[in-house]
Amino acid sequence: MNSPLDSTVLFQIGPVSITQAIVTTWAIMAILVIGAFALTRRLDLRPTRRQAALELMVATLDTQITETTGAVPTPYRGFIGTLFLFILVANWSSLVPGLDPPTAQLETDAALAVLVFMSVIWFGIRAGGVGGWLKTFAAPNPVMIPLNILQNLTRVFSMFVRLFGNVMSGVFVIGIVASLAGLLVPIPLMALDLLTGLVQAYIFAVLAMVFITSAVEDGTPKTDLPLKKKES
């Protein structure tokens, strides 16, 4: 396996180098888009087994968002669900022989972290306006502005470091064991890698959801909180 800091360049488009991680990412995005279109193009009031399974997945996602943050899931369902599915498929792509998962590369995880960072800003501004979002950095008092800015940067940085470290280490362990013990011994480790990939995708999506709803609730006036936690 190549070093995670040294991506394999497959070809060039002008001055832009296209690496294996980029091509794999494009392939995963194409699979998700085509799969979503194929699975949702024929929906009916009397759901088939396929539609019932999809509705169960959406309901489970909505439940996770509500139980984790207390927020109404509708505004976040598309982004969080897509984020989870992409990371999950990217992590599990390590099971394809000769293919390194794009999440084992720094640039992919950094891009995902930047995407979460920008989504926090987007949802925060959409909920409370630019002024409401900026006021969150002065909570509980203006003295905390530098620390709050640093907190927003470091927590997103920690997300991509965690994802990168766990996925990369799993790929390295399986590769080392396969080279030393043959093809059959690493099978239990591959099963463990599947579980690790699922857990890492779940953690990343949950952290993104927590950061987004925190920005929304902090920046929305207390007299008008459409996404505030439900009262018991």
Contents of the next structure:
Amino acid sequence: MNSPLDSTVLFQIGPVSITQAIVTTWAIMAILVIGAFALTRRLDLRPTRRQAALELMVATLDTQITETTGAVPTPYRGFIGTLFLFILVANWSSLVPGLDPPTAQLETDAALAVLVFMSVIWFGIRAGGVGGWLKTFAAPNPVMIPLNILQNLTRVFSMFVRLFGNVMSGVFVIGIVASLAGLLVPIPLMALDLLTGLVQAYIFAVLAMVFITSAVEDGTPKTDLPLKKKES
Amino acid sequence: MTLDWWGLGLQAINVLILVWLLSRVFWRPVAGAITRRQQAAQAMLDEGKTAQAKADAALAEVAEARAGIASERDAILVEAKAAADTVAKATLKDAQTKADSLIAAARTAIDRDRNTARKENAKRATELSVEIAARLLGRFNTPAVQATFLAQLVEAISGLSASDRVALIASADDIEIITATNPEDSERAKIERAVKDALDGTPNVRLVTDPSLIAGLELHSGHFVLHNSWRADLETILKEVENAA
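Could you switch over to the form predicted in complex with the partner chain, since the one displayed so far is the form predicted on its own?
Entire complex below, previous chain first.
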């Protein structure tokens, strides 16, 4: 049994090693994009069951974004929703025999964490400008600047490690049990892995949204509303 | 365990591309469909509100028209009532006039009928009086009364002109002496002799009895009548009374 921590290199393009995780990611991308294109070709004012299901999914995502952050979901829908869908499908790709999920590899999870880190910066600067984003590090007072910088790094790192640890451990456990006990014994563990994959995708997406919203809210200049005089 | 930085970067690029692609082919179209439906629903709601507003305005207009109709109806009723009152007053006045004229005509007719009745009553009373007088006078048809009437007849004949007496004697018809009772022969002869003496001649004299004469003696010839009886007197009185009435 190979170590799940090892990446299986399928071929090499220059200095870039194309691993199985990358190829699986491409396959997932293709499935998602082609499937989305096929599903959204004919959208009408009178929705079919398929369109209603798609709209329910988007509406649920918008509701989650709104309830979690209180923000308008439009700017974040594409990034957060894609993160959730990709991680979910990647986690559940472990059900395909002989296929390791891309999220069980360090590079994929680290890339996702780096994207979240960059998106926090991007949305923070877009909301309050560079100055406003930098001020978020001095909140609530400049003394907290080192701690805030450290927090920005560690929280992303924790996301990366959490996702990687959960998915990798699931694959690892299933591999051990399958090698020891036989073909049908890992099935309950695989079912549990489905749940774990869903929960991890949800947690990753929600945490990304929370971090982005935190940067947006802290960087937005606050206006002092004048006190209204009571008319006597 | 090592971290492949090239792999990390490639995966990051892959996810970014996926984010871009899914935003294009999935999130935006579906969100756009939701937005379009919301806009369509909002448009329908707005249209419904507009229709509601139009309906409310139409309802208000109908209510206003109804109020106008009601006021117009009241005005028409008032006008009709006034016209009816005018017509009723005119009709009442006309009826009053007619009634007054009828009353006046009736009073005139009553007066006329009363006068007629009064005249009729007076006439009947007169006739009754004459009749009563005739009956009463009938009881006094005594020989003395008869002698008085004979004297008055002789006097009346004597009062005639000579030519009248000659014409009376020369008349071809008999001279009739009308008496109320059938006189006895002596009386009859006395009457005939007195008449002939008064006429101064010998005409044919014939005595005729007529009880309606009551009392008296009358001389009738073909062209001459000499009244001398209570019946003639009563008839004269009756005519005079009627003429006086």
